[in-house]
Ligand code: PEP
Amino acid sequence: MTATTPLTSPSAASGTVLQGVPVVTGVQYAPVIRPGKLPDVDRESTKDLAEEERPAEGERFNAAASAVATRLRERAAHATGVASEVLAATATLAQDRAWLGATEKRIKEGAPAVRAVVGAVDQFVDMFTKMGGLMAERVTDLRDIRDRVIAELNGLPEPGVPVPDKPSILCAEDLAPADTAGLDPKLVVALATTLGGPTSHTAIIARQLGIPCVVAVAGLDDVPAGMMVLVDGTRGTVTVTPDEAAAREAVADAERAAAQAANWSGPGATSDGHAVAVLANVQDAAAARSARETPAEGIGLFRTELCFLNTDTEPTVEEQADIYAEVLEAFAGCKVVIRTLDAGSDKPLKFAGHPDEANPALGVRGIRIAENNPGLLTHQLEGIAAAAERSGNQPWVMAPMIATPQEAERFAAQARSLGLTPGVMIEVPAAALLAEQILEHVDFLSIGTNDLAQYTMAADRMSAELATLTDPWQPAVVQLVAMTARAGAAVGKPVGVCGEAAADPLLACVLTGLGVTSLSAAAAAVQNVGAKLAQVSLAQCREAAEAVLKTSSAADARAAALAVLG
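Stick to the form predicted together with the ligand and return the structure of that chain only.
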């Protein structure tokens, strides 16, 4: 098989759009390369070493760990900037006393070096994972060191990224700094990983290299080396063997848009001055601070549940207030919308007491958790109120997964009792249909198009196979957005969009035409969305919206918008 042979398999069929988390904007179309895997070596040999063999095995291990660290340090010396820093940090980790000691102890107890390395790394991986956050992301570095040391112990070449002979897209389960540091951006033109988060080393290096990057891409493991893919770092997608002409057009479009977007500095408005706030979606204070570097005018969605994914017990009001205050301070004097915990479904929280459910996406998630566990919501609202007072920035608060006006009424009353401005998310079709009644109770609405598409189309948003159904351009979804925006306009209350639809510059213009008053997207998308909006008039947005509302397929909807907005 040559490097560019198009391949197909049932799980990675042509045209499949895999969804991930966008990290660095830009679009690239090229064949996939994958890092070399460590060949199978016996990692779990149960045979113990004889007492007299153990000291030599300990020395053999120390020599291997030291050789790996030296090579990493040499590469650090030849790299620059962040790449150099992360290589040096990995070299230091390879010589960390705690894990060297844990491995030596296992060897002293009789384990051969490879088994000892695997056991000691597993022990630290467990510990780091439990600590969560940044520590959890160092797990990749540890596993990388483990594989390098095992290769060294077996006299095998170090695992790593092959140097391609033409521009390629590096896809991997995860990438360690030693894989990515020093990559040539002319040859590796985009990155995509199955795991990883926006603050993983993959993300840090991709930002430094300035190449499009998408992480946490479900289904990416089924895309083999050699397959052509289109990586869209703004929308967070990887399209498998797309139509070639369309893919090349998408790359050219992105290059043109990037050249224009680079000059946009906000605030969000159409070319004729119709203001539409362009906001950022964040998951913690670090993300808020980095969003502050973009022209984002505020935060349209703070996904608070993502702060606590690795937390075993409910954080105290004070602990919550600390986190929320940091986010509010990052956007001092700006609009910040904090969403209460959207726990459940694909984001279970250990302390939320989720019941066992056959269909968790249709189960007790979001606001529904408050029914059996009212303390959780009360404590969170108290934490938010305390953070507001401390930071001097009054946030808006909104509840996820609202399905009825009564839920909205209860939430609003509770938020108001603490002096907070209440709103709700519209992500269940029932809520869009009754937006007028819901607006009798709350001060604003925010449309979550990710879930709205999932529930309108009865298609799991996590399923790559159903990605065409969960496309936010689906006319049925756009109709519900239109209905919600009309309800807001009728009573003069703001209606924003905070789902991924707002990250698509073309769709963002259509949403504006439908009457949406703010657009909140991943920070990486802010620049492109604001720049596109600045190129079109409100009349054009309205014309595009009307044209889209007459279509009956997502493809026709896109084409109709393109015909008006270019």
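Residue numbers count along the first chain shown, from 1. Everything numeric here is computed off the predicted structure, so don't read it as measured data. Here, rigid core means the biggest group of C-alpha atoms that superpose within 1.5 Å across both forms. First, how it differs from the form predicted on its own.
- Annotation for R292: C-alpha shift under 2 angstroms between the two forms, rigid core superposed.
- Once both forms are fitted on their core, a CA shift of 2 Å or more is seen for T90 between the two forms.
- Relative to the larger rigid part, the smaller part rotates 48 degrees between the two forms, based on C-alpha fits.
Let's see the other form, the form predicted on its own, since the form predicted together with the ligand is already up.
Single chain only below; no partners, no other molecules.
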């Protein structure tokens, strides 16, 4: 554990309440731990290697990078769900030929391995940062790989999160996927970071673990290891050395609420019986089987990207059908909504011929890939139809990144030709504004609040500096959700929410008040969302929604909902 140091900054004084963006609800009081840092090594050696030393140094580097990737893959194999996916993606990055080649080139020019690694990673960090979007998120991953490789080269233990000997709260500037994916929620009971946003890897893993999490916390860096803090994942606060009795009372209140949530067994409904389906988000069969152990009534979002990423060729229809069928069988007889491929130049497909784009988030992604690769969508829908026939479970299918009614019409016609029920994602403000026209062509809508917030607020959802703008409580985002829900109600067609907003129990009640008919969240959030809905009436949800729609900031919106719903 990092040694405790005395407080020197006024921002970390006792009783100080630090404000951040809430990600996972809950309250915890415990001492701070911080990730271990790589011991000082010579990263900037100016002495070049002799010509005859360079081949051996190149081999030494490749062995170190391979060892790091192997350990990450082994951890991925022992993890499940999102954690496994995140670790596998990091292992793939550790073996990415682009940065490995850049490092090898520097070694051949005479740089020692450590200096070559630092230089190559700095090169790609700069490139990824300029690209923005999901590529910018990989900066933390790449720096983490850099430090692990440097540790391996120097025969040092891998840097990372210490294993505490008692329940602790992990605070950091940012956390790499390899750190967060392996956490034990019995020992690391809450997370708080200076950087990160509501959709960062830290936030995603925290939801899977079911531990309170607050990100984008200003002043957190001044709180040292060993200091007692109270993390409130509902209000988005970190209180430094709070009154102990008050802190323990707040934790006890949260534990009572959690115990009540643990007893909720569905189906989703308000206290007066208004039905709201509570569903799970999954990305593979393992996650679907895990979600089946919760009271989730079905799957509101099956992300299909795993079928396509990390492969050099397009999966066959049969290969896709095998994967989809496993998920459909896990929720036999239940609603399953499958999202068609949502990739793009920020999540490039090796076989789709993506052009380089200055701003990938606004480029060829989602349904737009089908314009130049029509076979991709056709084959995927054929795979889904084959899986439906094999499993006997008829899924709904929805297209991501729809921006116009014409796009919705084309997708719906293709899906219906294969006997599938078509819908679209509402992620682009244009789609929310034209929801009535889009509903003339499809049978349902599903609001992806992560991207809707990003595009509405013109703020990269992976940017720590803009995390408050991409908060799903932003009134402009809530207004677009309300507009979409009204359009669905007018024609009697369902409108769900499958973004991270649905995992917030308080916001879930507001969404219900706006007219949303289903909520789909990470499996770990299902019980908390369902239990909170069961405690409030539809009238209360509508009152809270009306109050939120009158506000002009995310903080005010959250406070308005708390005032009504508690």
